[in-house]
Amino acid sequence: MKHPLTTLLALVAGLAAAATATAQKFEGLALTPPMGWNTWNTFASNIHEELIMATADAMVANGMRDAGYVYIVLDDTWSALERDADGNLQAHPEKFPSGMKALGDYLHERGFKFGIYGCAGRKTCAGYPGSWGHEFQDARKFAEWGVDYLKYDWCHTDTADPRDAYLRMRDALYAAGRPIVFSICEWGQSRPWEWAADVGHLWRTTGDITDCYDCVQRWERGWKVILDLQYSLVQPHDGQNNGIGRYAGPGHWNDPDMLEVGNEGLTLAESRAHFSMWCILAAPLMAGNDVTKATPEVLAILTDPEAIAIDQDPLGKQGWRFRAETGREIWVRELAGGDWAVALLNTGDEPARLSVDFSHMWFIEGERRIRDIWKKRDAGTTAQPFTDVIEPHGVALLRLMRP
């Protein structure tokens, strides 16, 4: 007869086995790349609720929520610097003294979406309590509260193995029985994109963005450096889509980082080109700057249609560098129903009238009609080349379209 201490060590083992292999991601979440607005960008730790209200309110009056931006995602910094005597997360008491779960129903009472932030180390970047040996406890945590999306990150974690925390994190969730969003970002170090899709909803493919177009700042950089080190990382494997572009589609997408449209740093020409190119990538979409201060021109980026369209196109398919040229570079991407959008980019610093000869373009099959869709505008067919005068690190963004 076994000892009764076996018995129950075998049971534990077992269920914790059958745990195991029913785990997963939530299925069915981010078929088309997140949309929502993050508080770091922008605000960093100078985060507090009534901040958190008057954008979430400042997005619905100025069509940001209807337009798809249904996340709003705190970053770093939103939690007391101590876990309390249960061992919990808790919300800053003076940023956030009605706490999470509050600030969740205000959201959802809006119509949209809860987004937190946790790092897979013992702190996160900012030093705060990390989820490493609370991954289940955090997790219940996040469900409670009624979080929807959950950014992970990757500072304090020594010598852990990413893909052995991100898992971790990612069967707590499930098991805490939650639908929620889950965001990778280890900044590309492990080459996520060939491991992560059956762990997370979308990864992260680089370091860290800031508000400029070229620039480097300590691990910050532009955001023409991160899509040129996203092509460093995607070169041609089929002789038409970047390698990286393969591990993209619903469910599972390259994130190339925030967006920084309508920072300071950034001429409107260059807004407008950053978003052409997030889009062009089949990037998640989530906003950086002070949204109850945007422009209409910059809202006018943030919420067009046509460009969001190219974005969300159900088909998932990620775009790749056509052609790149002194001054000039061409982006493709394959939409569903047969459409392609075509990104010219006007990589030199002074005004330049560019050209995009379709005759070159073998995959495309047949005449197309060209919509411009910053210009809003038709601009006749593919029998011609298009061609315009593009501002510095501008962009013109077109829709080909079947007759």
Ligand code: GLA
Contents of the next structure:
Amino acid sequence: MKHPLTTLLALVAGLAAAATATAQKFEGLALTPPMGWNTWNTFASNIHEELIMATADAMVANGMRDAGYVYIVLDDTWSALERDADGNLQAHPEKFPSGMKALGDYLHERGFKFGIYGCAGRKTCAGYPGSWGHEFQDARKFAEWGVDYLKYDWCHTDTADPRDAYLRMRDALYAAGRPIVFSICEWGQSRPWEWAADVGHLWRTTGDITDCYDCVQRWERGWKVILDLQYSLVQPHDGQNNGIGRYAGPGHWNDPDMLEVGNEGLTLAESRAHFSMWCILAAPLMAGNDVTKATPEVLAILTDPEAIAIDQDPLGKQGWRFRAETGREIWVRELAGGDWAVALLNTGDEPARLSVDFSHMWFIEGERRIRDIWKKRDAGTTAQPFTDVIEPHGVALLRLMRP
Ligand code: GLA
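What's the form predicted together with ligand GLA like, now that we've got the form predicted alone?
What follows is the entire complex, opening with the chain shown before.
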């Protein structure tokens, strides 16, 4: 006969296993960084169902869906200002009169996935109902509507602990049973890279982006400022292990915020460099422009298959800054199969002839062929330095390939 203590221990172990089995996130949903489009950067609260449907139609016609941008995410202000009599979230009656289920169906029928925004606090950042105390009810409603992606914000949270709040919503999503990518948006305040790999599939690392190169507004920053911030978040910087890159990988990504590519505060060169750097960072690629009006030049950036292949590289290793000097930065990213990506950034305000000398890159063994991704040409081998004239705040994005 078993000793009663053995039986008790087995029971406790069984209960613990059962608890772990229910408290987990959906695995395998974001093995590469999620790609899609989000309403916020261009439209803020001016959203409605015709805009979402027109955007989806445009993304089919202009090749964005087929390039990988499948998550269409409604950010803040999609809901009614009040919950219904049963406490359920409901669609804003004027903006989304057909309701969320119908909109989700429209997107699914066209090969997209449906993303929505929520907030851990009592209210969202724009003052709409938050999920505080309604987590399980809201997760069930999202699942019922066919939601595939939840961005979950952090306004009006009083003294709540982010770990508790995001764990609670993760468990609610898991209990609702529909696989949903969980996007944590607490702006890096509690260092989510240290605790969120088992909670969400991506986590914001900083405050909000805006469409400039390096401006700083009260809460919003240009992409270069965010790039530097994300780089410096964790000390010490020891070669390949610098910044917070080591915390990212398949299923759990650092999120330096959505793209401003194509928005009016950026030159075309700045948009191209912003996109290139987000690919080096293994960042989620959430377009934030009006895709119904995107120019061919902007679409060429967003849909470039060679740049996207760097972002979506299956090894899932985030890149890092190899050199930073006045007027020039060099970033590198290890790719699957022994390839490397290199970005040569002109941080100066004038066009400049810049070089990369690969003989300094001790971590790359053997010679590689160089592919210049934006110029669409082969550019010799790593036996010679690469040199080109680069526009102000522009970039050369290279793929170093095995011969
Ligand atoms: C916060 C988020 C933004 C956006 C707004 C919406 O600022 O960081 O990305 O979702 O809220 O109100």
